[in-house]
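A single chain comes next, written as structure tokens; it is the form predicted on its own.
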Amino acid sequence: MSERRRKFYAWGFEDQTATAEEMAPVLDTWHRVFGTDFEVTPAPTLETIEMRAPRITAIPAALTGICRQDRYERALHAYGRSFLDGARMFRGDFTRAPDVVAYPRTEDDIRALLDWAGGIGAAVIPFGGGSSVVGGVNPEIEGDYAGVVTIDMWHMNRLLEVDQVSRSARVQAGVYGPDLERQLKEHGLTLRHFPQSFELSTLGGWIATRAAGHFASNATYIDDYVESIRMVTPQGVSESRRLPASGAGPSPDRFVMGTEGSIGIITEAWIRVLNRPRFKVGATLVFDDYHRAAEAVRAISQSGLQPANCRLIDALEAGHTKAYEGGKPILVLGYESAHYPVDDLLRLTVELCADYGGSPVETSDRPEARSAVAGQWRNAFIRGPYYREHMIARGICRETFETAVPWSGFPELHGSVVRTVDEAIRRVTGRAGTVTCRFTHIYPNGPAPYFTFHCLPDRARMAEQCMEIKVAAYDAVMKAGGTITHHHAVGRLHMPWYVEQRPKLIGAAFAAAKRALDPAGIMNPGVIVPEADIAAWRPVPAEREAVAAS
């Protein structure tokens, strides 16, 4: 891992940005649609931040050298890197920054780190790539703790072990994405899990978050490719058994994925990894009416075929992407293989499509030398995040949202959901934007949609204002009978409608756990189990100083 800069305000690198000749076209889309020019406002600055001073004074000795209290570490861990982040970090709100932030080489400073936290009631907060789109990783925390110490993962990142008779590696929590591939390949292996995220992540956010990846159906997310995890919490390390499969009762893998730093913090996992592939083939159909493609793909997830790319792209969000400009919504189609060659599961899948109206507009067995249409839709999402700041800077709002719903109410939960979305943005704003629908992922019973929308807010107000939208858009979700989220985690953003939509027995159960786990009711409070919930059991200030002073 070099020792490259994150940008503190925005998504990326300081080495990286997306250049005024890419950002031309984009903005063109937008200017064309909004029909007005946009005033730059400038990106923030260290100096001219708002942050308020650490509320934690006193450091061990032991824990200085991993333990960093300046303004751009302070800065860089404020936040996560939704539109909602970006528009308070643009308008110099970083108030809420960690009080410190620790960067632990091994185990050992893990333990040392939560051991002094508890002690002195201090908040810990997981950070791998702060990739975070729902508040995962902000500071955000209510009760009466001393302050918050947010743990880096950064520099555990190594790959410790192969199993090649297995197909198997045992991965430190830390690593980003690209590194992971590049340590892998060296193997001839490869995970294949690349969210959007996937620069800028790592294996254990993913794991945390039960993070879905590339492949659009059958294996969707990280679960399906963890074999065992360690972790540390404030009681000790917890490691699960390496095994192919397990039925010895719940699964403690399936326990710990999804907590989101919730009960402790991920160091390892062994992983599930791959043959590279070596068979590619893909093609991107067109189709006269939206739901009609949208049965085409319900067909095609029915079928047993697998594809690994199946996105149905509606004709705005096609548009706007310039991928296709016809008016009409497309299916970006995929087959991988590391075995064998794919390319009769492609010609049957274009004939499934034939009979509801879908033709090929492009074919390819070239992947590397991406045809127009999907290279120029993949090329719009990859680079997405980075177009963020620019589109922050010049007050046109971008958000997104993703659920999951069956097949059946499918229909009902995408008209409601787009119309309750299209007033709320009229309602708030005062003038029309835009919502856009894409398929994700797909499943026999059901579809993952991910919504897009596009306004003009009120520059003082654009996080408030896009925040008054996304409710609207949450509630009309589960209205329709959706999820709350199929992968973009539960973080601070979800948690009323996740409390919402799982059972209040097994919100007391998770309760129950974190309590038994972290006593002190020190690890993400507010995340999985909420913070009142938290301050009934967690210990009083006088009882944490007699603990500090022991």
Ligand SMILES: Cc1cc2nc3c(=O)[nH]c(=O)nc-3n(C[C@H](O)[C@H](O)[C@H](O)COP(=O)(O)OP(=O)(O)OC[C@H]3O[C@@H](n4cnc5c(N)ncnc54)[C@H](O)[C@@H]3O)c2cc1C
Second form
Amino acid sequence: MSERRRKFYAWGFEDQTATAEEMAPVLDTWHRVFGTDFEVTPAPTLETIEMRAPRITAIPAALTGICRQDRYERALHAYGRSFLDGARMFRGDFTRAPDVVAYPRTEDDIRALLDWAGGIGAAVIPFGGGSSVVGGVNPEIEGDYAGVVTIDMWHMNRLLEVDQVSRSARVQAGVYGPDLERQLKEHGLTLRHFPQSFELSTLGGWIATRAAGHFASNATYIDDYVESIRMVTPQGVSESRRLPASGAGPSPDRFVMGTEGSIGIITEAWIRVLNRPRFKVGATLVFDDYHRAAEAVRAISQSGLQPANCRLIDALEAGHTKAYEGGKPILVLGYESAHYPVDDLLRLTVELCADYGGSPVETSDRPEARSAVAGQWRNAFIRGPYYREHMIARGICRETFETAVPWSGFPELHGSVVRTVDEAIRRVTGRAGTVTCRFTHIYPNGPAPYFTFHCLPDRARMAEQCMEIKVAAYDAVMKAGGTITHHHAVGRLHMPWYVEQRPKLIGAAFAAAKRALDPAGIMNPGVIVPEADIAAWRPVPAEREAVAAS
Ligand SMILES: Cc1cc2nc3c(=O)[nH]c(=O)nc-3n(C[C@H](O)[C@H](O)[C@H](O)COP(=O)(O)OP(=O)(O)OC[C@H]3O[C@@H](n4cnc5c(N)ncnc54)[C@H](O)[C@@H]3O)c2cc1C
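Right, and the form predicted in complex with this ligand of this protein, after the form predicted on its own?
The next block holds the full complex; its first chain is the one shown before.
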């Protein structure tokens, strides 16, 4: 829908990729770890991929102008951007691509699309940037639906209003991260919500999935920046009142956040924005012992200090990213403020870390940008999504999962998860791999550990073998008392563990709420509410009822 097209099988736009120069040190690491060279599988092409014919053939005349059914559009919307998705895309498996891709420009368009989909019994998948790593946008729907209509919010991307007095902004949900920041910058403002997927994810997607940005402490989730939400549901529009806070009953915004397209499409939100930071400092510390370093982070999180960045990266991951190759864990720290110098906060934090054996390897007044260790780490982090297609082409599985757990449970969780994944990799792939951990976010009562594993699965079964390892990892996380996700959302992938984790009564209450807002059961079926629960009350569309009766 624009000159510059997104790559249909991988991260980024068609004119973007990691260069050979950039990939050389990355591949060198994995060549050394696995002791082998890698054959390269060519990337899929639109001509070679498998895709069934659209099941929906008649689109109402009023909607044809905003609906697409060509191969590119259907392929682009067939998957999110996890390793599992990538492995299946490289295999050319686009059989379950959506039948129709719609690009609404207005809420009226969305209303018309929902009415039409409800009428024909088609499932609807809201689509922001499509950066889901949990199958949230994948049309893998088992129930008896006429087809799948994916609604891409691409065109609804404008900053509509700024309230400078209250420092809030009204923004359309389909805006991508960089475009949002560009529009806010014209007003001297920023949201500073920088998930790793910032470049290719949207405000609506962040709210729908309760995304977590780069702030390591204090305001971590997008939740903390939402002032009010406007959403179109199959039953009409719901809009909450703009308020700085409200004690009036259960929060309507909290009810909508995290619903992942299962009850409606978020079209706009008022968000709290910030003045742009003027003061920034950072330091990187090295520790002899990982668990002592974790203790230091606990002390920081419980001290009232609220670093913007506080990433504890284990020795292996620091080495893999070439940020620090001294075989020790590192802690990347940063503070920032729009209003006051933050040097003293950093100094206090560094002093506190010294009690746990932490010593600085570098400090900087431009954290991450000019510093060698933190800068290298940041670069590997930001460019990581572009490496993925090159890794998949070479048969290297790089997958992640994340959780949060009370501090008292962290050592056990860390130990058992690393052990379990290590064993699972050997069992499933027949050879050793690697498992690493870093903290993405910290709270006074616990950290959010983020695990990455690398292995060499059987090329023909990359997705299946990776999934087998992930199942072992998820079971271990749950057994150790962690959450199935800190910020990657539920999607289709995490549903079994999410259902286990959430209180049964709350699950039943949410299913009833979905039924009230989405009586035809069309909104992202199988996400948040299991498909089986929807099938219990979903009406058979009138057309098909008539066919069945004849
Ligand atoms: C490389 C990479 C790095 C990532 N890093 C982070 C990170 O640092 N922090 C983090 O939290 N997540 C991260 N993610 C996960 C993902 O980016 C987030 O879940 C993000 O919030 C999804 O936004 P999106 O616009 O891409 O939504 P999509 O992927 O398009 O959709 C995600 C879900 O939200 C629903 N949805 C989307 N838009 C709307 C809407 N307007 N109304 C209703 N429902 C909607 C979809 O139906 C789907 O269920 C990462 C993913 C990748 C691939």
